[in-house]
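There is one chain below, alone, in structure tokens, taken in the form predicted alone.
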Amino acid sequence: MIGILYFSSTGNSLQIAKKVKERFCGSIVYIPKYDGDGSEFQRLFIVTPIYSFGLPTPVFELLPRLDKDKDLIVIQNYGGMIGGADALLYDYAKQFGLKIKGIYTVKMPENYTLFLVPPKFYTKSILKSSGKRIDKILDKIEKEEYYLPKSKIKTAKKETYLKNKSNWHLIGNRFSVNDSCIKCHKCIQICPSNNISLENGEIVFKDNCIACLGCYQRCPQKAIVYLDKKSKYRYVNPNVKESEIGKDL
């Protein structure tokens, strides 16, 4: 059986993971809740977004413990630029002797919208064509047309990513809830780093944030705000069921 290990906060990676399952069968596994090494699977897929031209924390922490004897294929998705994230991942995987066969990148809607909100028509256009882009990648994998980055990651880019990653936790304390909050606990339940809690009847954001924005984007009341900004824009991939994000399927 194929293991399709994914990380997703708003559904982009889950859409890809579900397409992988449709094509190759297998089990979809949510990385933050997975403590295995992939040895129970015949081969592995990892589906992940690109964060700061690199890997989200849960994926960064997963790779070192993966079974080195399993064929590994990675599909990265991005909203802005790749920025050498594929080369960084390849370099990182080789450090641990992983048997990585291919790394592919696919554009998906931008979901890091704290500072910049993309036009709605642009997001709809990206979503409309996303299925075809994913299928093209899966066609290549099915034909064993594997792709790996030819260029090496530049030291400066690697250092920038590691610096950004080390600072992600700082944004946690910049979130708060407004009067629309109904204490439904959803943000607490979906947070992959256990960064949110209910203390003395109040929602509290701590300093273990991994900058996924799942709480911000998926709050049913849009009650979570960043630096007290009043933006009403929120993004959740409409091609998946919101309730499935963060679940094994």
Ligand SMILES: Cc1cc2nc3c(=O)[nH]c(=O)nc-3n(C[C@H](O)[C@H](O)[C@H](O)COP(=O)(O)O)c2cc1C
The other form holds:
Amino acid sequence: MIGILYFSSTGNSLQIAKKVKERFCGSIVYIPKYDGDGSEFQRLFIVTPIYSFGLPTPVFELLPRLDKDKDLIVIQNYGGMIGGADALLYDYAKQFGLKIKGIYTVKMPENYTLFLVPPKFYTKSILKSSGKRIDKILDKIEKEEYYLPKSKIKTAKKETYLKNKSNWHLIGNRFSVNDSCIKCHKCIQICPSNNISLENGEIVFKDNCIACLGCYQRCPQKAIVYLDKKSKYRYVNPNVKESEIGKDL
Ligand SMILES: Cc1cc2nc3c(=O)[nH]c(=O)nc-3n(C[C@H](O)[C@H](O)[C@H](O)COP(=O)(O)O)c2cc1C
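For comparison with the form predicted alone, produce the structure of the form predicted in complex with this ligand.
The complete assembly is shown below, putting the previous chain first.
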């Protein structure tokens, strides 16, 4: 059985993970709720977004504990710029002695939309082209045509990623809920870092945010706002059921 370990806040990585499952069968496992090392699987896939030219925290924390004897293939997805995230991942994988066979990247719709809202047609066209790219990647994996990044990650880039990562918690401090909040508590349930709680009946954001923006993007009332911005744009991948994001499938 193949283990398809994924992290996703808005469904892009889940869409890819489901395509991997369609092609190779296996179990889809949501990384933040998984405390294993992958040893129960024959081989491993990781499907992950790129964050700040690097890895989201749950994936960063998973790598060192993964079973070093299992073949590992990673599919990274991103909204605009890879910025060496594939080389950075390769560097970490080698550092932890992982048996990494291939790293592939696919452009998906941008979900870091706190400041910029992409036009609708752009998101639509990326969803269309990414479907073809995912199929191509899976064809290559099926034929065992593995790809690994050729260039090495520069130390300065690695340091910048780690610095950015150390600042992600600040994003949570800038979220609040407006009057549209119906206290459904969905944000509390879906937050992968348990950063949101209920205190005296009020939604409170703590200091443990990993910047995934899942709460902001998936609040059914669009009641979570960043700073005091009024933007009503929210993104969730239309090719998956929102309720499946964060589930094992
Ligand atoms: C905190 C954060 C940082 C991000 N950094 C990058 C980045 O460095 N480069 C990029 O192209 N996209 C970046 N993105 C966009 C996501 O990688 C992209 O939209 C991805 O497909 C989202 O996957 P998901 O829907 O599975 O969560 C970032 C998104 C977030 C939330």
